[in-house]
Amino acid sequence: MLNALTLTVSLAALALAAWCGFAAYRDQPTKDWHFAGMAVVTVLALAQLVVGVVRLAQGDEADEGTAIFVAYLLGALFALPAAGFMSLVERSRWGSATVAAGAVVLAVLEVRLHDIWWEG
């Protein structure tokens, strides 16, 4: 995996978590700009999925197994869209809090993906 891409996805997810967490603190629901931020972070997660699958197709192997690695890649891809959908259902401050939590989950998944793939 590309360490720079993993770090970029993690930092973008944490920035989104802070942004949506601040909106929840201010008693605001998710707004269009939050969804744009979720789209950017999701595209980064999609790029990471593509890079991971290409690396696997080239014959590289994850330290802890291919199945667990692909499962984490898919979980990372769908974490924010799932949180975004739930925030549409809950149009209150808790929708923003849900997106913030989903973004933190994505950042944690990124750390775990790095551990699973470790090239050290």
The other form holds:
Amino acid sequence: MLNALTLTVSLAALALAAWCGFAAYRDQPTKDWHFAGMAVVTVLALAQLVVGVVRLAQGDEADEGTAIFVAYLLGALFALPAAGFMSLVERSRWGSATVAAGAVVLAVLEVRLHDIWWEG
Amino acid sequence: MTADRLVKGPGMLLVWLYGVMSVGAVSRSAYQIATEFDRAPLAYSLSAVAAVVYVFITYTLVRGGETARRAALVCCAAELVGVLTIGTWTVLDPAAFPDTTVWSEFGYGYVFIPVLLPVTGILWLRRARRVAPAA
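Return the form predicted in complex with its partner chain of this protein as a structure block, the form predicted on its own having already been given.
Once more the chain from above appears, this time first in line as the rest of the complex follows.
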């Protein structure tokens, strides 16, 4: 369950990065549809956080300790809302570029989460 | 907001990346110093220094103004010197570093963002002065 979510969030984040990167390339600010996309990916990250915490509560353990695992889950949850808020303040292509960078950061966080939580 | 704010256009992207590096470096060094400082005191101390630099630059970028711009410029230069020094040091003498720092091998573990960020930061801060002459 957690592995599937990690993979889903990674792919969704990369798609969002490409989408917002394209908007930046075309000199456009983020629009309603971009925010809908950010919302979808953020809901996935929230689901990942909930599943991760439930698994910890059930007695499972992450490779590098609970603190690091939860820190990465929280970072993954807040990456896009923070970048999205900044793109609301910066209504230009650079706001779109910021969201694209935020989505890339999220994808990197997912790779790290995969490193510390992988049941083969 | 004053006319000489630094967080506009490319500055927004820059402040986001500095913010991410701040959160990453602060939480990483706080955790490592709290739990396993004895294993690699040099590496973890240097990570803490890097974290302070990132937080300070983020703060000055958000604050804006000519004084903040100068302070950020100095810190970006110090950051660049730090990345290059630590990067070279880790390549030449890996034995001194049982664990990596944020700036090890020129920021290899962070997609080279640590070495690219100060360069773009300096370029942006220099341009910000030309665009918005002292108001």
